[in-house]
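In the form predicted on its own, a lone chain appears below as structure tokens.
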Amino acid sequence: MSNHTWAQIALLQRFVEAPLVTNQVELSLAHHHLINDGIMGNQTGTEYAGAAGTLDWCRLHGVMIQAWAPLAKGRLIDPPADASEPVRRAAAAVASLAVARGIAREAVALAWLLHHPAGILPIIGTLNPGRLAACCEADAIELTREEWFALFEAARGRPVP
């Protein structure tokens, strides 16, 4: 399945005999909204993107997720000079615990999505060997918490509540 809300994978599991146990959404830094609603219950004016209890939902009926565009396009490692002030945000987060990491800014991105409870599983639509390398080594990067929480919220724009 592809950008289904819970309600949706729900519906179409009584009418199907396999198991439903994936859902590709795009998710990543700069597209953080399932993370974001899991953390914004009964908060008033927070963004919406139409999908709310999605990921817990997945979670707590054994549904993957695998984020595609988690790098958001290549946007969180080389941002276009018309890019939103979020994805800025983000991006020089990213590259700034790269840095300081001595590791590459992809292998940051993913390791942000790779470390979050849900076992999200990126989606690397690359064909650049490179590119492909540098995403390889967020499998041995372990970010501290402050870490995570300090690359959502650049990329948030606010501190998480």
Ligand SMILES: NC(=O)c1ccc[n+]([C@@H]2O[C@H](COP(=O)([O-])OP(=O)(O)OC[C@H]3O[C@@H](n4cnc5c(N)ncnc54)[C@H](OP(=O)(O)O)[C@@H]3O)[C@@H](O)[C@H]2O)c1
Second form
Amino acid sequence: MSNHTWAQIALLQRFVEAPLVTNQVELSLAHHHLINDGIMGNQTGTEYAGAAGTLDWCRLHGVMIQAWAPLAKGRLIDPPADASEPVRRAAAAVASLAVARGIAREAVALAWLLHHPAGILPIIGTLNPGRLAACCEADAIELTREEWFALFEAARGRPVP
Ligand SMILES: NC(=O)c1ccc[n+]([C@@H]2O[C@H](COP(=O)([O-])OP(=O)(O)OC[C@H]3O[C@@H](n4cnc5c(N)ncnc54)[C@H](OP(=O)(O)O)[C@@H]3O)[C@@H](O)[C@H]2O)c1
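Please show me the structure of the same protein in the form predicted together with the ligand, now that we have looked at it in the form predicted on its own.
Entire complex below, previous chain first.
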């Protein structure tokens, strides 16, 4: 499945015999609604992203989350001149941590997804060998909680509640 809410998966599962085992969704530091929704429950003024509960429900029911555009099509690595302010902030935080840890920026952005306890599987799209190698560096690093939340807060543009 792709881009399904938890309710759509549950509804579909009522009518098909094959177990529904994956949900491929856009997810990255530049598009973090599924993760952000988990910390914004019962908050005033929350932007509606239509993702509420989907990450938790998928974890509870053994549906793997596959993250498409995990590098925001390269915008998290080299933000273009017209990149939005949130993407610029996230890319700057990624670049800063990459320098501090001595690893590729691609690896930092992917490690942010891999560190999440949901077992998120990033689906990278590059066909460039050098970029592929940079992405693979993500397997060799473990972000600290402080590093993970610093990236998240930079991408959100405000602290977590
Ligand atoms: N289910 C869905 O609705 C949906 C939607 C979109 C995509 N997808 C799937 O998800 C896969 C990944 O999505 P994506 O391609 O958007 O993922 P991505 O890994 O975020 O972006 C990869 C794209 O960004 C470019 N890029 C530019 N600078 C880059 C850098 N420094 N590092 C890595 N890539 C850079 C790549 O070009 P180069 O090849 O030149 O590096 C490539 O075109 C796709 O192949 C597709 O199968 C699914």
